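Just one chain is shown here, as structure tokens, and it is the form predicted on its own.
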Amino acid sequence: MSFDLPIEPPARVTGWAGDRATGGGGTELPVFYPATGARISTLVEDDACAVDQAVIAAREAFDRGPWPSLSVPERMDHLERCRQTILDHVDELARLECAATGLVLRELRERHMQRAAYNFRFFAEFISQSAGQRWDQAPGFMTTVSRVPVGVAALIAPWNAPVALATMKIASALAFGNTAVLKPSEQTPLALARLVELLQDVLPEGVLNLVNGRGPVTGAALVDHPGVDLVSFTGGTQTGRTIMAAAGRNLVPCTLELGGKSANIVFASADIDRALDGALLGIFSNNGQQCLAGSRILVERRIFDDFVDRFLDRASRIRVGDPLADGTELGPLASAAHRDRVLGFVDTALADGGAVLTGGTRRDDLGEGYFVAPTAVTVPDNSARVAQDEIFGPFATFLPFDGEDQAISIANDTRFGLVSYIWSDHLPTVMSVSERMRSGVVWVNTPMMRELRAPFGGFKTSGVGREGGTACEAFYTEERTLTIPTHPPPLRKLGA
């Protein structure tokens, strides 16, 4: 089978450093398109020269240009620029990221670019509101506290949700006063670089540039550069170790949003109807690929047998195909080596002593793309691999709970801690459980519902810091203190 390429991609993509595009330097890396695993386009990997190139751009853009000075007002208009320019090529964009990255076409236009969009909408309002501090306790002082950018930001964005996710980052580390350098995935470049080349027209020349590669190259020459005063990454756990060591020793402050293996735990006294689509909802969106998945289905043991049966007839009626087509639910996933990642798990909980209740399978009948069926397995418990591993792909795990101690017992018991999913409609239950997660975030009857004003993030190996309104103004800027006396007082004098 054979499906249509949602757009005509550049022959290669490269990258910016001020108003030109980097040397490259490094190797030419394939980009393919995952519905059907044609390669695509070629992406030129910046090599250090290359990645110093951009910046030391965007240290020129922070040192001597005008966009740290510019006035909250004037820094407004440009957010507001950005977005405008997001939705006058929401088409174009969507397209792009769904030939790198597989993801439903329909889902693209109607979510990811519209939250891309909303992301300079929402920062360009928080600068708004931001307000500094004032003390007058000490007699003949008064003492201010204002807060300025910290300098380049080096943002590296994941391959799942690359617009969406990377917009978070560039509209927060801009709208403090930052410059910043954008690295995405080198699998999944094409969206990015067209965005950044749009916004060169938007916004001063340096302020934001793109370098593209893989991590251990052009990644690892972006966190070592001098140049670079802070690091913000979203991706997997050990990369993430990798970063904040290499962040460690230049002692660049750093936030990281890592992995989740995050329990969905339904208990008896929720409405099921609501926790089934909620179930389905967490593990199967974003083609399952999302580190906030709820891939730990935890069910109590008077309704499991029910609510399983049910969740299967459903899964097994979710319509995979072809990104570009209305009704698809599931899209490819985004590379080969990923797909067989997935599907290794299969014989992973076998060996565990562990039952595939559906899917578990390639869809071969949908050509040479990554499509995989939905799929769930039980496990005998807990510390079954599947239930301790992110897996990253449309793979849910099923384990029964006796109770609420029991439930959270399990649901803390993973070195991840993202966030988790609670489905009941009796309160004391859910004040209980809410108050005992080890998790960043707690959703309740409702699944990723996303409030940017609250800080996001996770616990254990989950991430360092948060992204969120207040949680972007801390770490995007510097607490700068000024003390000056309203009524000069005498001084003594030292060797009158």
Contents of the next structure:
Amino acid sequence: MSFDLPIEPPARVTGWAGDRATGGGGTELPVFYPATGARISTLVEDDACAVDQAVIAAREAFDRGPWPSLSVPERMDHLERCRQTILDHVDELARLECAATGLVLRELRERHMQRAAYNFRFFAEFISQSAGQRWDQAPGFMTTVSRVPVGVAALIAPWNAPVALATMKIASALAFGNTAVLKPSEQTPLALARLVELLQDVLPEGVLNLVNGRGPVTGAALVDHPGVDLVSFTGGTQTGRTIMAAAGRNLVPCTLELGGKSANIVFASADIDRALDGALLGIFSNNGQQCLAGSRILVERRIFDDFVDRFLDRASRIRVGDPLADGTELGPLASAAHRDRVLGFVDTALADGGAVLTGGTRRDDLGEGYFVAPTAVTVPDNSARVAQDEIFGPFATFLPFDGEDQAISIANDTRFGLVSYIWSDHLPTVMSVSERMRSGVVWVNTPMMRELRAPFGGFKTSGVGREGGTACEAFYTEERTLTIPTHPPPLRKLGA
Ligand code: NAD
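What would the structure be for the form predicted together with ligand NAD, given that what you showed me was the form predicted on its own?
The complete assembly is shown below, putting the previous chain first.
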């Protein structure tokens, strides 16, 4: 079996430094279509010299302007045109994203690209509401605090939802007056490369630049560059440590949106049909490759067997296959190496005394693509590696619990702390459990509802800092305090 390519991508993909392509200079890297395993394009890796070109372009656009000093309505106008550009190219961008990620095309068109467009509208509206502060406490003086752009932002994105996640960074960095250099994942550069190309017609030269390549080569050169003033990173926890160390060396602020191993807690007091829908979405949407996946499903013991049976029945009916087909619910994983890593956790679960409930295998009947069957396991306790490590695939781990205290103790027994899901219609249970969750976000009776004004980010090793309206404003601006006498009092006269 073989699947059609969603679009013919460009033969070679390069970055952008100001008004020209970056110099490359690094290795040529293959880009594969995950649904077939075929090589479909070549990424030209940017070495340190090429990264330097991109940072210089961003630096000049910041230092010479006019971007940082544009009026709010002018910047809003540019952001609105970015949004419209995405909406005008939804199909093309979604197909390019599909070609590199294997994500389901319908989801990319209807959710990821709409969200990407909305990110620009959200921050355009946000800056229209922003205000500074003024204090007059010291008699005869006025003190104001205003927020000014920081400078050149390095934006580093992962492969699991490239456009949707990177546009949150691009829109917020630019909205607050910064210029930016984006580095997408080397696995999934296609749609972001096209988007940055399209946005060159909308933004002044040098405001948004792009470098491509592997993390330790291109990414490291970018975060180490002395012309970079702040770093926004989304990716794995280990990479986050490396990036924070680099930012520390240069003393520039960074935010880290990292991994998760989130608990999805189902109480017997829940609307079970809704909890079941939520549990399936929490672990199988976006091909299971989500930082916020509800990957540990904790179910109250008296409903455990029934809930698991119903989950397995639904999981076995999930339509796995062609990302271009309308009915597909689960596409291939992003790479062959990632598929093998995910399936490697089956042996881990068995070695830790667990059992495979469903899946745990490749879907070789679908050809050479990186397909796996929706997978669920159960393990004796939460110390099992499948309950502790981020798997980042369509792989659920079930654990039973007795009562609130045990649910909370299992849920918090992890080095991660990104999100938690609670399913219960009993308000005291919801309140007492949600208040004791050690995670940055708690979703009650709903999966994955992201309010962009609210901060999003993790406790513990799930991150440092937050993304979202006010959190982005705090990160992408410096506060400047200005004090001026309104009725100048006489000064003390030293030496008079
Ligand atoms: P990754 O850490 O391997 O790579 C992320 C990005 O960092 C890529 O662009 C990569 O090239 C770059 N990179 C790698 N090493 C680097 C270095 N030394 N210096 C600079 N850049 C470097 O992560 P991934 O595999 O692409 O993405 C999956 C991970 O991202 C998962 O752990 C997932 O949980 C996490 N994630 C988190 C969120 C969130 O909001 N918290 C969202 C999506 C994904």
